[in-house]
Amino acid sequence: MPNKFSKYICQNCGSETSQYFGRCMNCKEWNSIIEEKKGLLSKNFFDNENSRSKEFKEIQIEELTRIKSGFKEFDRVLGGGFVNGSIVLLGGEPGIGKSTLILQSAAKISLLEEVLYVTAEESLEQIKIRWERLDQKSSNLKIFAENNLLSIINEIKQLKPKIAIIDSIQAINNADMESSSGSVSQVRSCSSELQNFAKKHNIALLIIGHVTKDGSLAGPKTLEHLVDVVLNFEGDHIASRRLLRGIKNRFGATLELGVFEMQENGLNEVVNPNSSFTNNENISGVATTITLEGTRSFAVDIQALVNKSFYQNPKRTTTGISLNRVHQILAVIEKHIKIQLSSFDCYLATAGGFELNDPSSDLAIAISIVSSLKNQIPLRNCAFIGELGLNGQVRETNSIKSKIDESIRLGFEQIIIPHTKDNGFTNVQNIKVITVKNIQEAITLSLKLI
């Protein structure tokens, strides 16, 4: 019998139901639904006379003041630094370096501003060990080991820091709730209370969050909607390179990218990120594209290996590239270049594991595949830009001008782009611009095939 004073929430996806089910109807997870008591409206809920609607002419816009993080790459992703009263959520896999990045940033900020670092997962001694390894200097940095929400809020209220850091939100516990730490209700409740307090007292709040096994931020999706900025810290545990990616930003551009490198003394900024994703190799199976991440252009090598398959179903493996996108490109090549790839294994990877989301990389992917198959070296010192249509056409893409400028800065001698009505692109100095209309023309020019 459903209880009118209870609601049932899935701890995996956060969906709510009016009664208990053994399996969540939304995410199909078993035994993930727990009962929670419904909150009642306070007696003062309808008595708030201070809140009223306003016209645009009545709204006064205050100038945003930002707190520099101490890292130029971090500030780039944030849009210039932390905004007073903003809530920033940083996610990433365990051991990727989230706490290291934030502890280093907290040390740099503390040289000018008061900073409180709340560690809910580690003791003060564990933090001190990492601190000595990082060899940082600080002035106004306070460390507080606590996981009780009320104690944390009281400490923030007493210190009144410019920025407070919570590591991590899944370990914070609200004693007024019956559920355990890390549950959907606890994460939602603690985040909401911290947000209200930070907004009211104009304190910048940085929250570190865990990610699930599929790479998404753990906890309810409302957590991402609750905060102002969502950042993802990603990279390979084996490689030293780390990428800080902006997923959401109310105070700057989204999908901005910052590049760091993990070393013995902590994380260091990468001054020239393009050197991390391209080696200017002039060999078969490698083509370079210029991709846009936020407002920043990157040159990325795409590597392909096409080999005769010994299985009935050929293998298709990708790293840093969408597998569905590769399947479409392979179909376009088979249809319009008349090359049968159904009996070949195809392995594709980006240099450094860079995650390609820009569709203008389609042309470079196609060039690398055919280059590997034919064992033919593509045009020397050339970048390839263009989105492939299903009918074989090379479609125009956004930000062609900035990608050409980046190619010139990196020293490329030529660049292949989609045919465009703007003749200004073909008259650029310091680089030879070649325009193509379809995949046949692009393959012929790039690989000198007849």
Given for the second form:
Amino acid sequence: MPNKFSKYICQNCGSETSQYFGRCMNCKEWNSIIEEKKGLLSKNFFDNENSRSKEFKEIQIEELTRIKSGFKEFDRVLGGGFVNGSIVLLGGEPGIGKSTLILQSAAKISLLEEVLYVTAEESLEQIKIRWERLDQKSSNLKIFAENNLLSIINEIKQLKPKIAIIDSIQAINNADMESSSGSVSQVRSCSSELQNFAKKHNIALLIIGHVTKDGSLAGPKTLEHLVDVVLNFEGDHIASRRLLRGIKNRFGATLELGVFEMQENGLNEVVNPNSSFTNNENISGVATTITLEGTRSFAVDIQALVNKSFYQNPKRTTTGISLNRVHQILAVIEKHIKIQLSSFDCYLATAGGFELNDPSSDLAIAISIVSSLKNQIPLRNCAFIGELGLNGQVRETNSIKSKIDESIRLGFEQIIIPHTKDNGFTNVQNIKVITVKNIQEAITLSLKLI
Ligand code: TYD
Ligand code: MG
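Having gone through the form predicted alone, I am curious about the other one (the form predicted in complex with ligand TYD); can you provide its structure?
Below, the chain from earlier opens the complete complex, with every other chain and molecule after it.
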């Protein structure tokens, strides 16, 4: 029977219902719903008369003071460093290097400020082993191995650090709640308690959260709107490259990208990463695009392998590219280039597992697919830019100028871009700029097939 003092929350997507269901209506996950007691209106609800609205002219803006993370790449993604009293959520798959990055940063911050690192997953000995591997210096860095919320808040209260790090939020437990650590309600209650305390005492809080396979922050996904900054640490486990991506930032530009490299003694920042994701080699099945991430452009190789399929349903797998986008591009190729792809498996990967979000990489994806299928090398030393419309047109995209500049800097000899009325783009020195209106034109020019 539904209880009027209870609400029912899905542990997978965080959606709320007033009744228990075996399957979540929103994300369709089975057995993911748990009961949570509703809070009743507080007694003080009608007493709080001091809290009043203001006009803009009455609102004072305080100068933001920032704590430098010790890495230029990290600071850029943060918008200049951790803002005093702000809450930052760092997500990433288990094992990607979140604890390593944060321990290195904590050591650097501690040379100037008091830092508390709460390790709720690993013991003090495990942290010490990592620490010795990292070969860092620290001064005001305190390590606290604890997963009880009240003990953690108590330690923050005693120590009054400038920044407190929680590794990870899924391992913290609020003993007042019945559900187990890592559940949506635990994650939410622990974060809001920590957040209230940290805001009140002007302590910056860095919360680490693991992500699930589908890329959403498990439980912490529901925190994204509460915190000031959301970052994601990503990369290919096998390759050493790691990317720190800004997803939300109340104090700086979003979508900034920091580049790191995982080595034997921890993470090193790659300050000039522009050519890290391209080999600029001319082989079949590889096409390069230039993608804009925040304020920086990156040249990224897209690799395709298209093979005769032995399955009833051909296999399509991607790394770094959304599978839905690839399905759409395959359909556009089938329809407008008249190539039957339904009997071919198609594997696509970006260099170093770079997560491509810029739609202007569509054209390079299409070229790499057709190039692999026909075993033909695409146009030599060329970068491909353009979003593919469903009708086969190559659509204009923004930031063409900075993408052309980037390809010149990286030594590309030519670049294919969408047709544009602005011939300022086409009369550029040091690179041959070719414009195309649709995918047929692009394929004809790049692969000389049709
Ligand atoms: P870790 O920071 O524990 O990941 P997370 O906190 O995101 O779960 O990183 C673990 C991986 O990083 C592990 O597979 C080993 C590797 N690693 C290095 O390659 N070099 C190093 O110096 C360290 C400390 C870890
Ligand atoms: Mg960790």
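Predicted model only: the values in this text are computed from it and were never measured. Whichever C-alpha set is largest while still superposing within 1.5 Å between the two forms counts as the rigid core. Residue numbers count along the first chain shown, from 1.
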Has the Cα of R325 moved 2 Å or more between these two forms, judged after a core fit?
-> yes
Can we say the CA of G285 moves by at least 2 Å between these two forms when the core is superposed?
-> yes
